[in-house]
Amino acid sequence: MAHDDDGGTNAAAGSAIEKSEPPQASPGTAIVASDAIANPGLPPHRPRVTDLDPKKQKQAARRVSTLFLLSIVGSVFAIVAYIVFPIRPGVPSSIRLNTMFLGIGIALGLVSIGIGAIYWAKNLMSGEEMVESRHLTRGTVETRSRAVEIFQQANEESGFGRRTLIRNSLIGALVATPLPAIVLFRDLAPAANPVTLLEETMWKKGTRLTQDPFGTPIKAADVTLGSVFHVIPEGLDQVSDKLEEKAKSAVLLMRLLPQDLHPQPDRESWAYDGIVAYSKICTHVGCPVALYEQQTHHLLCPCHQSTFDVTNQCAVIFGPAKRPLPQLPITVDSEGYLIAQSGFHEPVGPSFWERS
């Protein structure tokens, strides 16, 4: 080591000199401030009305009793309303009174069952706040006889049990809050049988093809080869009920040559020169069939692809529909007019309607 003046030593050249610094701590390690602030817990309970007075709590039972009783009250309201103002066609203000009265009832219904269930808990069941510390959940012995005191528990504090009034109106109340739901699916079933109503269309033996929509009367020598036209059967516009009528009664007409058709035996007669008429409704779900390819005579029906081959009597060769498409018979008369020799032979439409 060497000495300088003032007698003291220096250290000597390219030595270290340690000093003494406080630990660095790694980024990665959690560091708890002895200064934290504490955790305050909870604020004390503060009674309310109800806990204090028994009147009141009576009061308060007796109002939510009284929600869930103008819950059932909505609810029966809604299905008479249903019924005793009904829709009826072509009467707009049918549609804006069963609209309304019916939202009322299904609203009142809600809308009582709801604020009953939110003013039982806020005034009658246990106010007291409380933490619970998570825990693994192991299905027990232990565990199972745990949840079971946790049910009784709620049920004491609830006061489910023993509130016989407010236990028995909520109960009715759900009860009561589906039966509009009921009713109103149970009209989107046929109010007749379905089969029968789709046999049933305005096609008989002498009636006229229209085009549609115009309803002129078709002639057979204007149905050109390739064509196709979009057909009506004469009359429509007359009757009170003419969608109904179109949706079972539209028909497509196109001509081809007579050699490309295989009909069988039993339906030889069915076409005219080539001219042949099939329902316009797909087999699947009674969507349009309104697409023709003139050169291979497929019909195609543009919701779901459904192919029919009208040279094979509108087989299904492509898609989900099951059975072919209905065919008219159909001849002319004695002025050359396209006329229907009989009605369909089967119903139109979806092929659900035959599984009777």
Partner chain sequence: MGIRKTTRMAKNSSPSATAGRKANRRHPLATVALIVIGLVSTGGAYALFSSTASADTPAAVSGAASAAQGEKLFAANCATCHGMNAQGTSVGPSLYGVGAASVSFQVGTGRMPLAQQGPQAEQKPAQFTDAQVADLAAWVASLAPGPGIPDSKYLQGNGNSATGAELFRVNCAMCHNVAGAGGALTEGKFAPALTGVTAAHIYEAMVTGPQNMPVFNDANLTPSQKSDIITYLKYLDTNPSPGGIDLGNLGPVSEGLFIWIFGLGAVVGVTIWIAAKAN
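Return one more block: the form predicted in complex with the partner chain, after the form predicted alone shown previously.
We keep it simple here and write out only the one chain, dropping partners and molecules.
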């Protein structure tokens, strides 16, 4: 704006107009014109020590070649280390030695080339600053018309536009090619209704509770106060999709003092003398909730710190989970083993679209 006061000698024409009759020209443009920051250009060229001192130049050249020689040493070292420190079966520490020395050798081989090349470029290659202008994005008129001409000629010679039967059948063939892939990938979806699969687990009336991982049935008397058992349904080992079923059916079994439990009236019979079974699958995103604190009776999910209160039907007391963990109603059979009274009364695990 200082220019405005200088008068009309060398100031931009815009500022003069702005002063005499403001509404005539766009005042914005005028101000930008006068205030535009001048292109500072390149900083003055500064010669490097290697440009001025031949001794320094020689020294730099020696350094670069030393780095390249060091790279050769590193590569050879890697080969030697691979032979000298082999991976011996059953000796974990041999893997560590092997990978460490191999890594050091290969890294030395690569990094020395890189550092050498950059050092070379910085100190010995021409240090003159230069500007390279961008070429225009749009081609010249001749180039453009020649391109159109080539396309027209190709169309003419191949008869692509003329022979419509060939053209249309080719388009049809191209459309049909990906169809087998669609059919194949469609089969990756669960064979049965996924909603049913998500809603049902292996638990049903009379299924024994067994220990993870060996499938030992659990007697109610074995579950002492403060105990926690990691439970899978009986027969999990026999099913073909063992991991899928385990991911839904995993249950945590805990014993508390019966007076510590506060079930709602219709769930009073779901526990057995203070022994309660809850789904181990978090209702947030399905991590196994198994960090049981036996004094506070809190169940903590390690993934996002959702915390469930076992004394209060596994209600959420902290964290992102929204629903309590589903409870598995349990009782004992005639032999004293813990069995399920029924399956879960609601789908286990995280929410899904069709969940009612």
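Definition used throughout: the rigid core is the maximal C-alpha set that superposes within 1.5 Å between two forms. Model, not experiment: these values are computed from the prediction. Positions refer to the first chain, counted from 1.
After superposing the rigid core, the Cα of residue 280 is displaced by less than 2 Å between these two forms.
Core-superposed comparison between these two forms: the CA of residue 262 stays below a 2 Å shift.
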